[in-house]
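Form predicted on its own, single chain, as structure tokens, below.
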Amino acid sequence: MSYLHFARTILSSLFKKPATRNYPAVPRKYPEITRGKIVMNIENCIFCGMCMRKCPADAITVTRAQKKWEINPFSCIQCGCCVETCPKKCLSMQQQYTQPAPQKSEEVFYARVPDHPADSRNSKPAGK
């Protein structure tokens, strides 16, 4: 009896589509409700810290003095509170999952700081 059941399973498996995808050759299409991961546009950030204060998982750290914004993607729960509260709309949700990694690491962004003031003395003022 079990032999017949086994043979029937083998025959049905031969004519069915595979249950798995050819990953990563065939990328997965995420459903519309996927929240994904936080994406930062550091050029628009004013380092107000609203995202850090609203984050329920304490995954975001903002240091205004250093113009540094960092997120711990392994602590982030992708709730979207930071995206909703950002006054400059420099945060967004991208429909992809956080890449797996062998160690927990943080994503750190620094704002572009203009060149040292001593360098600006070397430039000539316009019109002279």
The other form holds:
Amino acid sequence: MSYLHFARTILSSLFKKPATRNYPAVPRKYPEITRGKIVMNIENCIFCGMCMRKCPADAITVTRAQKKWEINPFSCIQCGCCVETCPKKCLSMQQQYTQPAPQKSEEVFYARVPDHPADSRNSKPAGK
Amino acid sequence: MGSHTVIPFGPQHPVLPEPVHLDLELEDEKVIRAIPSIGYVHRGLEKLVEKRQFTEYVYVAERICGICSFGHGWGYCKAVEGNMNIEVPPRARYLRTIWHELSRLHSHLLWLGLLADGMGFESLFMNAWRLREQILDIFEATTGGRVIFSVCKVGGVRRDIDNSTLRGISQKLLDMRAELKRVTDTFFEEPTAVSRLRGVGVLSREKAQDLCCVGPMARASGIPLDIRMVDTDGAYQDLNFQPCLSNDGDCYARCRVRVDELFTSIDLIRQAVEKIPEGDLSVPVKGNPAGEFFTRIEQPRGEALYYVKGNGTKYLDRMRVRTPTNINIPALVQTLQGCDFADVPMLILTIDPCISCTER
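Switch over from the form predicted on its own to the form predicted together with its partner chain, please.
Okay, now the whole complex, with that chain kicking things off.
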């Protein structure tokens, strides 16, 4: 037994680069498959509701009549179940995580219908 | 003097990673009785099985615990697969074994850090977690998640790891070994660390047997109980390993067993990478589970039991988990009797409590 056993690790730490990153000045590089956030490409969506039925966290709501698809990113658990289930492959995973926000808002998407006023609301958080 | 004092310990305490409360009855500085109570993080995840399809519940099962998450997902899948007589493809069995052993590495390194923090050895704590970070990077590169993987599904796994990445992981772990040995040996070489561990909280083999201890707690008291030895679902039957044992039964022995398991896990992963067969990742699941099924797996903290009861529909009637911490709490209460008050944190930490698993 020796008091100096750990000294080698401590001394080498003095001369090595830090094990941590100077975040946020040096942003983290995510691996390609990181499950960060669900991204919706509403163009291809057929509003079948499979993602809503499979979601273990009940984060997705699909309203077929209004052609409306919404997700609560703060309820989403990033399991990727909806991405796997989607028959039209319009859902995908982004590497970046959901940004922090002062309020839990939902992201709402509407199908694009020519000359429909709903078009302008696409991709905007609905808020409270 | 001999006056009795009751000191409440937890649920919020600097050394406790998890909310467990103990009423410690003291006579001077000696603990004469400890009364544990839990119930601070109950989330009702077992009840949720009635509301989620059995194929989707695996994502909930994984979230029973953040540290043994892969094991819980695997245990649940294993129970459902046993219920439905599903044969998992060999490559999926190997991949599950590799992820499970990596989880053990990450869990034990986390625990070693917490132990060092509990005894006030901050730089050792940081170094243990620095090594753990490398394992988390492997997880993120192979599964897409750092602690919750979502790769296990009923019938197999959702994601493959290509053979070159597997060899890279094997090499990375081999490179890590020397540094891992240097950091972990500090627990057994540094006199300040040894004095906190040696001879503290001795649990005899007989007592451990009587109190049905599981996992490293049992193995540190000389009981060769390791479910991996009898496992048929993972790849363990094809791999060569021995459970890590010690006969002392004190905190030092429990630390020794967990550190030895780190190196055993590295060996197991390297063997699995050598032997992994090619083939399918999953089999299609047809029908719904009916009837009951019990199974068990070796989690980093010990043996965990999984029970499912199906009714022929997509929703299960019941899912039950018996977690290792739940079983080790009586042994903790036993070792606390007669110990010094200053040793209480070491005793609680060396059972590696995971209260969020225990309460679900």
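Residue numbers count along the first chain shown, from 1. These numbers were taken from a predicted model, which means no experiment stands behind them. Think of the rigid core as the biggest set of C-alphas that the two forms share within 1.5 Å after superposition.
The Cα position of S12 changes by 10.4 Å between the two forms once both are aligned on the rigid core.
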